[in-house]
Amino acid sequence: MYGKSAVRKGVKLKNYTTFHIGGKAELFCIARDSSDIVRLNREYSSLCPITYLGRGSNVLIADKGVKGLVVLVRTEKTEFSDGLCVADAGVPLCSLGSAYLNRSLGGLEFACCIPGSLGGALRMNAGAHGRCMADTVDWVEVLRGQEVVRLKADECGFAYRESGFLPSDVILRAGIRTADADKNDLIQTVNKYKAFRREHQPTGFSAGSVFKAADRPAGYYIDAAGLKGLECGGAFVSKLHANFIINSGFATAENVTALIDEIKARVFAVFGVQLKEEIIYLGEFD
């Protein structure tokens, strides 16, 4: 037993992603504490691949599923002291943003509308409204091999929607800077961001933005190429925001990857721009 969950077989992973797409985990476990992650890594890393999954908001899981052990990270300890918030990787980013607001602390207003966990947000340097995680991080602790290593912000290799963490690094927790702020000002800013999201981003099953921005936002090129509403099986390009692919309820990962390939090919044919995915692929894709 680890935390409150035993290792199980054949768990459907689509239930743990915002896309609601994907096959099964060969083995599956929920980590409720960072010590669970350390123990699981020690006991299973020599036996099979280990995949760590947060809130599943920026991933596409293969129809064939994921081999080895999938660890669902639900570590959610958070402490505030001395100008820092020390939070586990499994803390939902929007909850962390709300905790800042409730304490009249600034710096994470942009995060109140971003789905996903802190660990995933750090690995991809998530951001919105001109801000990103790199602007707030003091340090990050990772499990590197069998050792817990603390990296300062300038050692994390943060760049636009990416970081320099090793592929095998497991993010455990981070120290995020805080700053006193006027609560009413924070509320106004957060409400403005929420209104923007409601107006410009579609609802439904999706993984958020599919592509990184090029010299212009990816959605501009997809829209200008006339691809809004383009369909493949149960997946389609949103008519509200062209950089979103929506699962109508029966889409497969194969539908989504075919749609992604078609978008990339047609944008390149029209504009000579090579779009690059922001979403992460997990599992066995052909």
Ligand SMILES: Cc1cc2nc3c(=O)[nH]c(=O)nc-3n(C[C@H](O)[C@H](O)[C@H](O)COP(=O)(O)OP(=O)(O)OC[C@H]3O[C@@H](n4cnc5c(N)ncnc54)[C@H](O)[C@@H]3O)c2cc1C
Given for the second form:
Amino acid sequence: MYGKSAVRKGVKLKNYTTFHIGGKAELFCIARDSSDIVRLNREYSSLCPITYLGRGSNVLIADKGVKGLVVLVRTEKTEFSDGLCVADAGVPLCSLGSAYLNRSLGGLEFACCIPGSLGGALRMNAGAHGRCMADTVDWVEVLRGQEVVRLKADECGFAYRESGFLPSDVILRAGIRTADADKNDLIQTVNKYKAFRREHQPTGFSAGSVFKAADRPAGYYIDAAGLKGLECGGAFVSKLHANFIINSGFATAENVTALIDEIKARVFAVFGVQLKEEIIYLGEFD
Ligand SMILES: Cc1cc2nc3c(=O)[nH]c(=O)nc-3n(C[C@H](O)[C@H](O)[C@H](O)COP(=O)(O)OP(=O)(O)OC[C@H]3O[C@@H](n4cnc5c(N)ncnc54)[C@H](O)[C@@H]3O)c2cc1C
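Could you please show the structure of the form predicted in complex with this ligand, as a counterpart to the form predicted on its own just displayed?
Expanding to the full complex; the earlier chain stays at the top.
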């Protein structure tokens, strides 16, 4: 048994990602409380690089793994007060969405089906159904160096699937706005979003949309270039949603990057459109 937030060596990271791909972390630790993050940052930041991982639902981890310390953020406090929900970075978005729904609070319906943590969602400015995290955030607390800094929403540099946090900032928690709403309306909206996903998005190991939307959804270009079903090793382009790459169980990160390069080259050749990745590469790629 490992003690609370013990640092371990050589932990397989694929088990902590939705793609189920990736090598090992040189050092690995699970942070259960914001104070763990502050302590790990103090103890390790001068010794090695530190990488923070939420639910691993938007990352491709290199086959060679990640050098330094990987901190899995599993902090989980959530508190509701007048008009605001203060939640730790590790809280899963779907749990936060359910907590809103149970209290008849609106604002996070769009997030109910996004399989990330609050921290990862803020870093990515995750969104769906015309809404994104930037629309709901009041403030975000980050660990910047050794200091905890509270940023107002307009200081977070939110843009389409991007934020302006410093690369070394660690998101600790955030204040998310709430609004009173009718519970039946909320349930209907969330059910509609769930049904949409069931119909339009594949199940299986993936990291969601691989590319950002260009002037049209990336999936439009990939489909129109005839790339649905294209394979490389154990990775293939979903036939249901062309912007999803699926790991059939034995894909390597190298298979996925080769497929990504092929998709980008073919879409560029046909349409002159340069697709840009939404997924984040972590670790040592050649
Ligand atoms: C089936 C499926 C459907 C999806 N649907 C959507 C969708 O509708 N909309 C959408 O926007 N995305 C979607 N995604 C992508 C993904 O779920 C979101 O981007 C999500 O917000 C990522 O959160 P995460 O905790 O998994 O982040 P991770 O993948 O763990 O990390 C993403 C980035 O954030 C950084 N990070 C994580 N936590 C912290 C922290 N506490 N402090 C600082 N940096 C941090 C990581 O280092 C990394 O750079 C989908 C993914 C899947 C698999």
